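Shown next as structure tokens: one chain only, the form predicted on its own.
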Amino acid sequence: MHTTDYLQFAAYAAIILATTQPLGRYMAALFSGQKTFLSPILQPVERLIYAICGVQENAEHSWKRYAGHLLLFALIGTITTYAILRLQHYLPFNPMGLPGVPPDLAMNTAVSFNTNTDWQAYSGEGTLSYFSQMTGLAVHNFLSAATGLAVAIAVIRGFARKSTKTIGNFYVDLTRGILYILLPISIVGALILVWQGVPQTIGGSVDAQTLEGARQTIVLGPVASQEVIKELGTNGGGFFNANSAHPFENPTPLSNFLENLLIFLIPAALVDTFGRMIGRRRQAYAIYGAMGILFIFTLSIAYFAEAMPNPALTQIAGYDPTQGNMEGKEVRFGLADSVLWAVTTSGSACGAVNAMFDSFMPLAGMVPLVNIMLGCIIFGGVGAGLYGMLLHVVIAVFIAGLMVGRTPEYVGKKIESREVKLALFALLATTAGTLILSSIASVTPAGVAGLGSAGPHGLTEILYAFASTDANNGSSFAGLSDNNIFYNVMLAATMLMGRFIVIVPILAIAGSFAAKKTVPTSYGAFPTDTGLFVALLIAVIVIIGGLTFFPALALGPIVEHFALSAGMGY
């Protein structure tokens, strides 16, 4: 532990907070309309988009339609990526020469990167050609994010509106996403990115004679322009198999902590969005104290078990307990930088890693499956984050309603057992996936024949595995082979349910709260605004956790905690 760590720790979380409001007040005159300092160069672009693709700006969508047109865009895209991937041995920029994906990797690739999932079963070096990694997914890492985010904007519209049935336009939210947010801080990202190193070109492999005099082939890339979007938009893909450990994608400690800025950026703004769009800030407030609290508590329980001796290493001559376990660690980060990407990652729906979390101590290694078991909402994925929260702030309101025998009242629009229904599908069903199809893993020959480690371990390795998926997170153990037909076809399957089964429910939501009145705020009602709110959220959400997915923690991390500490092995 260093007084450097905290520091670091400290300049990470005022960057976040300093950033919030300019891009959140940004991004909510964005779409509500008005215009940006942007406008005047992008907007006659934005328009030639519509008049393109036969898109009327001012016409807007009801729930169902907004849901129905997202749906359709999602399958469009998965199947072409799923064509890019079969075909890539026909395409252009494939200096290497690799063939086609097979069927069942590539259903699985074009479903996780059209899910905003970015779960790799590959090494993208060695399966993907250029064409594939900038066609096939560096464009999905733009279109992913930006479909969390117009799906985030159409729930905000539902709790600011009343009486109406519309909630947007998801073409519009959709371009404007892209057009005004991702690609301008993705063009400067990918500048530095260069400056720091990440190569960014489509020429072939150089070979290299190393130290030892062997011969080394060293694969380069469109790799800072993926690298860029892989972060801002939560996605999580790599270009390379070690993803941001892999020295191409992060070579530095200033693009270490520029690209962990990255992944909150965008999160963390549109909780200050969805104040200033609905007109009550201090509901705002709320929700990112609750994130924030759940960050620091987080973040503080991984650094001190990292920072800890690893019992396991003791014993080995030159080990030396005062830097705690940096096994599986880049030097060049150390134990502090790879805690912090840990958190952040599995905070957000991202997903990049810079150290395997596979060797990690088992309750740091506990802390980000806890956080993916929980929705990914600290801050969460781009507008995932978001509207993953308040399906929690409608159980919290709700509960809080019958604490104080009143009528449940959010923003103004009474809940009812509609939404309460609406919002305990999306949380259930989702939890479910994970625990059930974890479950038929554990005991099934294909699902343990891939696994690294024995025991309580191994168990963590598949449980992480389909818990990562269900939230749409990407990020692994590393230590399950899952590049097979089993895991393919199953974690796409988690994959397409964590995703959708999620946002078509929130956008029922929103549409019902859309057709509400705005009601006076009755006497006695439950303040949202407030401190005791804050806990009552927090407690909602680590109550719900707890209760869903302890019996599968205590027979995994926990259990392996108290058997390292016992000096057990498996």
Second form
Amino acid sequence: MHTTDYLQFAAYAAIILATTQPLGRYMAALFSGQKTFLSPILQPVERLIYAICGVQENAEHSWKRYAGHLLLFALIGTITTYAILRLQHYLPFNPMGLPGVPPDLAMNTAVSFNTNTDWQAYSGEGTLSYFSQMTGLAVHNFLSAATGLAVAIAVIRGFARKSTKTIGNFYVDLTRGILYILLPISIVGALILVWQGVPQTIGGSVDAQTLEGARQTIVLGPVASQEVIKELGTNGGGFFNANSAHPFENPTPLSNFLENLLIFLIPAALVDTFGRMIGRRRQAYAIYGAMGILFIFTLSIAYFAEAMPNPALTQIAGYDPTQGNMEGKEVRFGLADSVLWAVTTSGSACGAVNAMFDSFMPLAGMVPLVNIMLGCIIFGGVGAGLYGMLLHVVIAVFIAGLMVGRTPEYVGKKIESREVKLALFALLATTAGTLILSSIASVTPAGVAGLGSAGPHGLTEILYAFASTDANNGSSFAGLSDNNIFYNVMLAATMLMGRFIVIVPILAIAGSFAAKKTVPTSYGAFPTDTGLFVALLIAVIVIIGGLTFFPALALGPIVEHFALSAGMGY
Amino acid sequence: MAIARFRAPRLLEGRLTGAASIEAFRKLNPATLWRNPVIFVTEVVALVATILAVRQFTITGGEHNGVIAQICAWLWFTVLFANFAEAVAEARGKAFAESLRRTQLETKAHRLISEYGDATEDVPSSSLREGDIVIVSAGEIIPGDGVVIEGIASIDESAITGESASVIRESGSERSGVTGGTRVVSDSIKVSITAKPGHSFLDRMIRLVEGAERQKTPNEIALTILLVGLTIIFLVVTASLELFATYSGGTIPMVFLIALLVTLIPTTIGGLLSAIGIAGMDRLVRANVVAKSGRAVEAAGDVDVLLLDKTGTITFGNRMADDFIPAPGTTMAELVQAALLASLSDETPEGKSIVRLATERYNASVDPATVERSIEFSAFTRMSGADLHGGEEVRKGAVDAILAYVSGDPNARARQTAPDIAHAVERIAKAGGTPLAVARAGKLLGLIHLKDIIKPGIRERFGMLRQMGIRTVMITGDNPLTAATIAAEAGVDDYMAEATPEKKLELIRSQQKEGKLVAMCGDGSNDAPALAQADVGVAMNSGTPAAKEAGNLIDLDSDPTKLIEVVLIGKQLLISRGSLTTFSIANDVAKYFAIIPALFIGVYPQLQALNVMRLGSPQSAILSAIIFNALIIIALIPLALRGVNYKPSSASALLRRNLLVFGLGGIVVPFAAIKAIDLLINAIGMA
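Now show the form predicted in complex with the partner chain, given that the preceding structure was the form predicted on its own.
Complete assembly follows, chain above in first position.
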């Protein structure tokens, strides 16, 4: 526990707070069809894209058409990625001559990148050609992030509009998200990372003679360009298997800090965009507040659990208890940066890692797991965090509305049985899926075969894999060997479920809100922009999530925590 | 607010409880129970647990026989208790329906044989059809719901309203509706029957309280969806736990898992949900309001704007004397005495109010014998009063008329009066009142201020409504000046002066366009379009058939302020549901801490740390949780039937209070209760 750690946390929070409003305002203007400072340069490009693709800029879609186009787009993207991976040995930019990717792995990876999960069952540098990395994966880092963003914007429009059928044009939202938000920030970010020493080349690997005289192959590649969008788009799929712990992905404390900021940049600002577009900014502050409180809370638990000396090591001579638990961490980042990264990457649906959670203390390792189980709603994935949170808001508002004796309403929209049904379906179908599939994996020989540890720790690894793919987070607890047919299929199914069983109902909710009248704020309805509501929202998230996952957690990290305290490891 | 006019049976009366207990068993029938998904699931797993237990006792053998048998019993108790809650609510309704039915005696009706002429035939009331015309004379019971088409009669409606004073019903007026089962006290009327047999208000009320016509309201449906969702997720949680346990190298007896499931699924609210709904409808009927649908009651809880007619709702129907203003040179006593003399034989409400004001506030008294002849009001003179023995004339009347009278010049105008009087006249008019002038022996003595008297307590009620977030709009035919004065005095938020039915309808439409829910009450045919347009339309039972057809609630007492009670009942219904749902979900936290360590302590002894209640043994922990889960249903039945305490206050205050009581309380209470049950179980050695 060091002062510098706190200063780093404070600096991180301060910068995120400072960027929220400008970026939020920019996105609100962009998606409301207003001119932005980039419009003079980008509008011709945008028009050209629409002309080529035959998109009619002003033709808006009903929620069904919006969802239909989105699903079709994702399907085509997935099939294309699959084909590229399978056929990479016939395609260019394969200097190391890597063979085609096996079908199950190619399918898992294609789904993974098209659902913004970026679960990596493969090892990037040893499996994928540069062409696959760039066109198969990096492209989808943009497209899947922009898709999430588009859904969030469509949902915001649902809240903002009244008595209308349409919620926007999917292709327009998608194009604008990429062109005006993701690309400009990525270009600037990549240049900074190159300055920090991240490689950006399409040349082959370098052979080096080590001091001992052995030959070592050092893999290079177009790392910087992929690195920025990996964080910015809350994708998480690293160029290297070691992800952001790898010195070429994340060479310095400064690069680490910047990459970490990129993770929360858009999700935090998007909450502000929500407030601006519905014309009720205090409502957005309430959601922001709930996310912020959960963030501080989870960060504190993880930090203090990790900063405690490991009871298993205190007896060993030479162990410095003030160091906390440094196992599995990069010394250039240290404990604080590793914990901060763990909390942001799991709170958002990013999933990039700069330290291995497998080596965290049980309680600290439980924090990312719980964050992910709650659905990655602490700012969350690009777009996904906001719309995931709004599902919880619908439930919280419904319960609160009943308690004050009024049909509940949120930002002027009455919440009726259709919305409750859809929100519940989206929330519960995915959590139920996580529990069912992970419990099956825990008793199937194929499921337990790949475990890195036995007992509760092994169970945590399984739970983590399914929760992470379900929430489209994509981070891994490490320890689980998951590149086999069983996990590739099971986890691909979980990713699809976690993505589309949420997106379709939330778009349906958006459609039904857009069609409703907007009710004026009445004194009789309880305000949803107060501390009381923030507390209720957090309680609903924690209690519903807790009730669902507590038994599983009890058998995983909780029992491990008590066992470790008693000097017993797994 | 005296809601209960009929005596509500005590919450758990012996006779009712007995009948309800039997009914609870009858309700085990899955064909009907499936309508309550949470309890249905409980019944199914109780059955599975019982079969497994019997199998274990007879064939396979196994551990924990005693505890397993007890768990099975408590699972069944959980179902029975939930059924009992519903049965009690229904039994209370049935008992009430019985008392209603007693008023619905078979009577003879004198039906007109043809539209022309007065020849009648006697037929049983049950054979009357819509459109039949009957003649009802003094002392007879009106054979069915209908409308007076000829004549005027005073009617004793106490059978329906409990109110002993009889009311006047007159053809062609706004008060032409009559209800079957009420008795004509004087005169004779022709009534056109408007209800088919079995569809009278009484029949409707009976069906409502018996629960036969109960349909789930939109909010109830949404809540049921939430409960079903939670039930499914807990089914998944429990099922996955079985597999996780296998992974962890332990086995959990199936019956224990079933116990966990039943404690987790929201049985508390699931068991009480229909009781809350029935009790809410019951309260409404006891307030003498018949709802055409449950939807209307719920909408009442949601109302944003309340349109209220001034006359009868906010003010008494008539203007009343409020003050005396003596003319210069006249003493107050002289004026009061003259006013009293002039009003002694005045039978109008205004006249009576003058007498009351003079005698009560000014202790004036006169000898009636001094009056030789009383002068009735006439539209021609616009004065009334008395001629005294000795020829002295006392008059009161419209200011113009009295001025003309005292000056002896029919064209005299106010300009000839003292400026003080002219000033006072103006002041009274501005305040929305009506001035009356008083003269004695040809001399103007002063003025009487007649004003609309606001009903006592109405201001407080509007304050209450404002706290609930409901805006009140007063509708009146008065001019804007008068309307503004009364509106300010009554404390309404807004008013509509010089209102016409069209303007009223327009107001409702514009409010609805803004997304507000509007409630109003009305009785006349010209109110019908507005009643139909309003989200909540309360029609007066005394009103015309058109109005009653248009409204979605009918007030048998014909009391316009009833709207406020309806709003309260609607809100209380929603709050009771919401609060018990929160309580039910919050309870699960403690149950986890009781059951999870108990299930896995064999595999992971470290989990003893989660046994924060320090329950005696794993078996007693599970048993305590399931016992608590069953008993809490019984414990909350009175609350469900009575409704959660509801004091009108802002939504924030209400939410804070209910979250504290039912949310936080829902987390804390079971910890204490489960611990207490565990202590008891271990003390008497049940586990």
